[in-house]
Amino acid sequence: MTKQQANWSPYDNNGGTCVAIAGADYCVIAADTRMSTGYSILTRDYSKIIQLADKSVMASSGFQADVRALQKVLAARHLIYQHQHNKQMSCPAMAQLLSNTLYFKRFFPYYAFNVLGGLDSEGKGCVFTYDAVGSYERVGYSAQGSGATLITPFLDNQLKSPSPLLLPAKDAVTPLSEIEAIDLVKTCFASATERDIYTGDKVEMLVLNASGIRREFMELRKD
C-alpha cells in the first residue's frame, strides 16, 4: 500500500490583474474586482487597489490574505514615518519602504505581485513594479497578475518603453495624453478578459494627478 502524502499550502493564488501607466503628470492605476480560488469565484467585488499615501496607490495580485497582511504593515510604517516627519511619504520613499517589507520576508515571502503608482516630488507620474521577494524598477508601465501575460506585449507594442541601458537615460514615462492612458487601459482589460478566466466581471481605475485622485469603474464579462 503506497503512503499517502498530505499536500497543504500556506499559499493560494486569488487570480486577478494589475496595470499601471506613467504619464507626464498623471498615473493611472487598475484592477479588476474578481477573486477566484481554483475554478471557483469567491466574489465578484473585490477592490485589490488601495491607496497608501496622497500620492502613493498599490494595486496588488496573488494570494489576497497576504496582500491584506502587507497593506496592514506598510499602513502602521507610514503612519511611524507621519509622526517621525511631520509629512506624508513620497511616492518612489514608498516604493523603496514596500520593496525592504518584502525583503525582510523573503524566507517565507507575501504571495503578492504589487504595482506602485504615484506622482513623484516634481510631479511626474512613476511606476514601480514588483516580484514577490522585494525586486523592483522604475517603469513607464507595468502589469502584474494572472493577466499580465496577455496584457504585457499588448503595452510593449503600444507604448514602447526606452531601454533602461541607453545612455544618457530617458524618462519612464509614457507619451500618452491622460485620456488616452485611461481608453488604453480599458481596451487592455476588455482583451484579458475574453482569454483570462480569472480576470473579469469589473475593472477599478484610480486617475492621480495635480488636482488629486478620481476613481472610474467599468464593467467586463461576468463568465
The other form holds:
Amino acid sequence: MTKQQANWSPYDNNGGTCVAIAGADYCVIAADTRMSTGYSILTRDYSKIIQLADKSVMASSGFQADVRALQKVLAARHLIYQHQHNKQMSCPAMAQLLSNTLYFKRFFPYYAFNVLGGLDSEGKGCVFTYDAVGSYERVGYSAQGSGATLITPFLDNQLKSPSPLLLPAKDAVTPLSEIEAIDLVKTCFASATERDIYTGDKVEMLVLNASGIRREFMELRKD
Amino acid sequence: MMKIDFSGLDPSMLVKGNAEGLDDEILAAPSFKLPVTVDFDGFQKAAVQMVKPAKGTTTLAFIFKDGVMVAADSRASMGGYISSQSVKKIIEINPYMLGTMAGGAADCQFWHRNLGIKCRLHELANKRRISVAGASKLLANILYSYRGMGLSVGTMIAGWDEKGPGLYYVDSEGGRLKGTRFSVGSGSPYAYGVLDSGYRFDLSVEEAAELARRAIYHATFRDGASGGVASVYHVGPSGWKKLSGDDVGELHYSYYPVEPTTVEQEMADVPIA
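Moving from the form predicted on its own, what structure would you give for the form predicted in complex with its partner chain?
Entire complex below, previous chain first.
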C-alpha cells in the first residue's frame, strides 16, 4: 500500500527581509513591506514589525499568518507580565520569552524567522536573532528572510563586530552613529531589492533610543 | 533521616505533564501541541527541512587530575551557508556544571535551560546540589521520552560534585555514557586524533587547556562545518571558569607563523617614454 501524501501544506512563505543593527545607545530595526505568495505580490504595504514593549521591537519574515499568531501570543503574555509585575518587560526577558514560545511549537513550528531589537537595561542597543524553533543569541547585527544571504556578508564586511565569545570580552555593538547606521540599512535594502524578487516596494525602519521610538519609510523598487 | 525527593527521576511524571497551578507548570514536562496528520514522520521530516537545524560542530571534554576541561567551536551551518560564527556551544547550566551543544541548536538550548531549572529545584527540595550522574540521568530520561520525534541532541554534561569531576555523554536516542574523554560533532574525528595523542591524566590546567584548544583548532582546520571561536572552560572544585576564547583564524597564525621570505630584486617598472 502506497504511503498517503498530504495534498495540502499548512505553511506558505510570504517572503521579505528583516534587518536589525545595535548601536551604543540606539537600535535600528527594519523590514521591507512586500508580501508575496509564489510569484504574485499580495500587497505592497504590509508591516512585518511590531512593538512588543517600550524597549523591544520584533521584525519577522516567513509565513505571515504564523507571524501574526506569534505577535498576538507575545503581546498577550506581555500584558499579563505588566499586570503581575507592574512594569514593562526588558528586552533580554522578551528575548527568552520569544525563544520559549517558539520552542513550545517544536513539533509544529511557527514558520517565522525573527529578529528582536531594543535597548537593554543599561540603555545599550541589543539585537537577538532566532531560528524557527527558538534557538537564539545576542548579536551586534542580524538579517533574516529571503534577502538575508545577500545582506549578511555586506554587514559582516562593514560592521564585523568582535564575537561575544572572545576572551577578553569585546563589546558587540557597532561604533557607528545612529545616522550612519540608518544609512547603512537603507543601502542594504536597496541592494537586496536589486537581486531578490521577494524584497522591494518600501522599507519600514524603526529607531529606538533613549528619547523614544521613531519610524521612517523609504521607497524601494517596485518591480 | 532526610527523605530524598525522587519525583524528578520518576519517568511517568515526565510525560503526563499535569499543569495545575503555576508552580506545577515548572515541574511537569512541557506539553507540546502536535500536528493532526496521517503521516507524523513525514511531516516532521518536512518540518526539519524547513527549520534546517544548525549541525556541524566540534565539541570535546575530558577529565584530568585537576577537574574537567571542556572546549567547543562556535560555527552554525545550515547546509552550505554559515548562519553564525558566534554560537555559544558551551551552556552554563549552573555555576558548577556545563553542557555542550551539538545537533539542533534550539533543542540543546531549551533542554539545557530546562535541566538547569530541574537542578535548582532539586537543590531547593533536597538541600544539597545534584550530582553530575543525577543531572545527566534527568536529561537522558527526558530525551528518551521524546525518542523518535525528531529531537537532535548530542551533549556532554561536565561538572564537579561530591565524587569529584564527572563527565557524561547524553544523546537524543536516549543514550547515556560515563567516560573520561569525549568529542562530539562532525569535527570530532580530527579532535580525537589530537586529544588522544596528547592526553595524560596528570596534565596541569594550562597544559590541558592548550591540548583542548589545539584539538578544536585542528578540527576547525580540517572540518568545513566547524570554525569561529574556540572556547575553553575548566571545571574545578569551586565551579567552572572560562579560560579562553580565541578566533581560530588568529590561532592558525600563532601556531604556524608566516616566515618572511627574502624577496629577490624586483624588476623595476619600465618608465613610460
